[in-house]
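Next up is one chain by itself, shown in structure tokens, the form predicted alone.
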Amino acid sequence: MARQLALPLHATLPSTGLVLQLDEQGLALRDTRPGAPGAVRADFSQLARRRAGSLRSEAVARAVGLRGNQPLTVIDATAGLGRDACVLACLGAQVHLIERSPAVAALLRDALERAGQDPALAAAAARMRLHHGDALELLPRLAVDSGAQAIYLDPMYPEDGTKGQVKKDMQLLRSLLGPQDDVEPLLGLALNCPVRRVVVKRPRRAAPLAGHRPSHSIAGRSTRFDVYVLPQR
């Protein structure tokens, strides 16, 4: 692995910087600074505990248009640790992740990985598909060749001070992945995708993003769903 992320290997934790540990629990992103939060690993085993009608009830799923037991694929442009990926994937849709950090997909493939050992998860595994590579350069193709119905975007929230305390996963993609600036061209480049509908996962209080106003929102208490519905081509 470190030989396929151009990583060097340590043999113990270096006493400063992020790194990835391999450990019985499986792959996790570390910083090893004294006062740093815990690691944070892509782990979707508490899904496999709750009901399919407790995952149906999660905005993402209604957002993305999944009914009843109608057949639906769904292209992840920004996977990061890959949670709502996870919870289509349980009520049976198919899902295309993609992720444009070799570390952060280090953590998905071994998080995948675990999954598809465990009986509860093993289906939903199997229909996540994950690639390694900048959206803005496989969402076109992957959006015709998949015949994905919807593209959900969850771009990094920006660190504006708002009130709360960013969760340490955020915490730690920030400092591994600094500013996210290719947003805005990926919400025009997915409009232009022939799907039927686009998902933007934001901030409850913040401006649609890029200033595009959606067809509708669905919000939660922290957190908003903007859908843009396309016309059928």
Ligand SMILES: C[S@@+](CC[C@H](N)C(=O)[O-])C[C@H]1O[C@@H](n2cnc3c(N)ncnc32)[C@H](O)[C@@H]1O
Given for the second form:
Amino acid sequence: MARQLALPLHATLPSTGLVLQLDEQGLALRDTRPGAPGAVRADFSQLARRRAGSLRSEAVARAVGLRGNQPLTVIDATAGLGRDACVLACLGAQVHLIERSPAVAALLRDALERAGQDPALAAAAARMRLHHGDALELLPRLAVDSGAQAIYLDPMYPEDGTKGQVKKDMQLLRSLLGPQDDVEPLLGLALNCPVRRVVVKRPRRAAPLAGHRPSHSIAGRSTRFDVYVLPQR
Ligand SMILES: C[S@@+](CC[C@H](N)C(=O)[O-])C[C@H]1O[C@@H](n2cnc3c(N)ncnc32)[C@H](O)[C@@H]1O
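Form predicted alone done; form predicted together with the ligand now:
Next comes the full complex, this chain leading.
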């Protein structure tokens, strides 16, 4: 894995910054500097054990258009640690996850492998397919080939109002990935794909991305999902 990711391999933890650490629980991203938040991993085990009713109440499910048992294919073009993708897959959606960071894609691959071996998770894991690469390059082709009905974008926002574990995860991702300022072209590209809707997750009070007014929004406590319903072509 170190060779594949072109990273130096250490037998003991260096104290100088971000490392990917492989142990018996799987792969984790860890900041080894004093005072840094602890390790973060992609892990679907808790989410997949939640009741369907509680998952269904997640705003992301309504925003992408998941209804009852109707089949739905979604492209999560900014997959991150895969939490949102996992909610959708647990509810029965087929989800294509695009992640451009090699380290984050490695965390996702590890989580998907572990999930595939867990009887409670295997069915949801089989509905998630990881694509490592830049959505700006992969999205147009994937949108056609997958026949997806929805594209979901959850760009990293500079500072989010979320709490606890989610906040710690995002803090660590932010120090790994640096500023992410190319999301506006991604929205432009998504809006030109042959899908029924594009959904963008935003901080609750932020302006719509790139000034594009959504068709409607679904607001949660700290976040908002802007839904762009596209004309059928
Ligand atoms: C805020 S995180 C997404 C969190 C995710 N929704 C979750 O539930 O864990 C944003 C992720 O999008 C990825 N990303 C940003 N721009 C991208 C692009 N053009 N192509 C693929 N991935 C991208 C970043 O590397 C980062 O991992």
